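Next up: just one chain, as structure tokens, the form predicted alone.
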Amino acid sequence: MRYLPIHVDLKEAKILIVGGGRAAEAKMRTLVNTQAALIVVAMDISDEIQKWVSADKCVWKQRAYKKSDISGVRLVYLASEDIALDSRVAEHAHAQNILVNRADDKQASDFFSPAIIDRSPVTISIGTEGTSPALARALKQDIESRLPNNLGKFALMLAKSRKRLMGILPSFAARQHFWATLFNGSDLTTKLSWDEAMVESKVSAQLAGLDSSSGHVALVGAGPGDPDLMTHQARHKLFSADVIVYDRLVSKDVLGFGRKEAEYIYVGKNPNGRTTPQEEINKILVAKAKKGLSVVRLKGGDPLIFGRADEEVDVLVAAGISFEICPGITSAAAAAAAIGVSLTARGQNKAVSLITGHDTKGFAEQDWTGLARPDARAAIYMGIGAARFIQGRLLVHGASAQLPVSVVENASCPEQKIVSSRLGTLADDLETQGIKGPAILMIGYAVRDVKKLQLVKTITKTGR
């Protein structure tokens, strides 16, 4: 993100406007509904701001620009449509560090106006850096539509019981917590037409059942790492953690629906790296939630496969620590999406196993015998490094070496990676084509046809 959003406060703040015509009159139509002093510089201006003119919502200099005219000012707008006066006022303008907007030249731009979605005194912002205004109108008028009329008056409503809480809940978590819990769940939509009693009787109800010395512990499952992949539960939970422990499998985007006020604990197991310890992570949870936190404990895919879960809970229920699990979408499934194959499929397997490469004594031992039938299927995890084990013991068994075996690293993500291999060269393929995980072995799954695949990806992405 290069350019940050904000909302500046524009009260009595001075603005100037350098030209009259169209351009000009585009900038200042969001402009006129602020409370900033509008001073247009320009020989002749539209008859639309001449309209703003008569009605004193900004003052018209007819005449030609002078230095003098930057003096106090706090944004400027070039839109004169001559190029040589427009960069001689952003060059003044410079000189004194004002931020400086030039109609149609994202380049000679300190800045640009969104668009913008008005319920004041709720506002949206959308921009596209400049790339494409088009665009913003056309997402404005679809979220627009989409918000209630009374918008506005609903946050007002709100600002109400925030004064309240403020003596309830000194503490600024316990406040973020609070809001983040009641907008929570249920479809928002049904909420944003809570009247006034109602937004009361929801305010007192969760104060009633608030306890701040018992903390929760949710175990979320955060997806194979695309953020679309994620579930609406986990996207929740996150949204009113007050501490986010999270696993190094996690992307960055999942985290971006955390709040940036919560407290966010990296508690990754790095291969050949830092590890931290499954006791420490246990102490974690337990001493956060006992101090009456919101915990998210965000683990890559689905808590339940190869996330110790079990561990983790064991530990909350010995410390009578509230809990609950939030399933997410296995990395398997991901990778069977990616490689355009369903898991199980009448007529050839019935079953499929998911099964890890590594246990805490090295390499995972297997029912290879049953592993090694025509017909089993397996997704294997944290297979990378145990690929010539698994290979050997697959062939020594009765596997064909032909039997196709489909690797995909960072399954659902930009950098995806697929490998078509047979289980009598895996090894060597892997090496070959650098994989290095994470990744899943998919034993017995052959990527369908290139072309179908293709089209396979072109569906997928264009219902993103």
The other form holds:
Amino acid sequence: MRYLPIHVDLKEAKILIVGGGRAAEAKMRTLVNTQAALIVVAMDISDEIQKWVSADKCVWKQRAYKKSDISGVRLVYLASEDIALDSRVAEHAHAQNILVNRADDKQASDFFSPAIIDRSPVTISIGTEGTSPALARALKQDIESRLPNNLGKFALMLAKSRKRLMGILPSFAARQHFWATLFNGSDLTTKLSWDEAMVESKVSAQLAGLDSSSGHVALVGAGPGDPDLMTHQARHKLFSADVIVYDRLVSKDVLGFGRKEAEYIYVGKNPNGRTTPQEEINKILVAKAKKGLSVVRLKGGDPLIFGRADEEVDVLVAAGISFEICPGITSAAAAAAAIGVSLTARGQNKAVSLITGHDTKGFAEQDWTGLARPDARAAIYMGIGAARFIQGRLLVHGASAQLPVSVVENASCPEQKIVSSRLGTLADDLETQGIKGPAILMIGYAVRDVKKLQLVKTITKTGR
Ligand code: SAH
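For comparison with the form predicted alone, produce the structure of the form predicted together with S-adenosyl-L-homocysteine (SAH).
First the chain shown before, then all remaining chains and molecules of the complex.
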């Protein structure tokens, strides 16, 4: 993100527009809706700008630009359609650290005008950093069509209730939690249609049922990495969380769904290789929930698959803290999708084992005889370090060296990598390909041939 979208208070701020033609008019169309003091410097102005002058929405100085026009100005719009003049004004403005937007030169602009959806006081701005104004407009149209006209009025009603709530719930986190809970759920459209009485009654009803001393913990599956593969529930939970306790394998994009005011606690592996002990994580969950906070324990994939969820749940139950579990897409499912094959296929395998390469004692022992059978299929988690061990065990128990093994690293993420290997060469292939993980070893699964895989990818994309 090179450009930061911010909402600046322009009440009575002086804005200079140099030029009075179509380019200036285009910029001013939005500016006249603000409370800024607009000053147009130009020899001639368009009919539209003339109308704004007559309506006292801006002041027109009918003369050439003078250096003194810059003084006391907050923003400058250069739209004279005279490159030399625009450059001169830009130089004057920059000498005083005033931000400039140039209609003739996007590269030389300090800021862009975003596409704006104006339901004041609710405004939504869409920027593409100059890559495609047409895309911004298309997005604007799409979003605009989903928003009710009374959105601004609705926001003003909420402002009133917020004031009332300040006196009742002194804790900032408690108030945030209150509003997040009110907006929780999928029926936002219905909520946006509430009138003032309805807002008041909903707020009162929720207040009546509130026990501000009780916190809550949600064990949430973040999915394999692609934020599109998160559940709606996971997003809602993240959005309303006061505290987010997360693992190493939770992607940055997924974390982005949390509020910036939330407290983020990382409990994954540190650079020194030390993992936060489970007891410490348990203590954090209990301590935060006991403060009355809403805690999300965010885990990669599905929390119930190699996620040590039971240990956390046991501690929460013992401490009398309410909890819930929000499932997620496990990485083996994302890996299967990546190689374009079914985890279970009629006439081929009746079962699939989800197994781990490591357990508390080191490399994990499994029912190797069963796994070495020709129709056995397995998705192995945490198996990269144990690949040579797994390979050896399966071969010793009679599996074919030709058995296909697909390895999917960073499934669903932009850096996803697929290695198409065979049992006999698995560990060497992983080394040659530099696979470090996180990755799933798909034992007995061959990558679908490339042409068909392309097709699978296309279908997945258009299906979104
Ligand atoms: N609860 C998680 C698994 C946690 S164990 C889930 O349901 O996916 C951690 C292991 O998961 C990693 O060692 C790796 O084997 C696998 N894993 C997690 N994310 C992955 C990803 N995006 N691609 C491939 N494997 C992944």
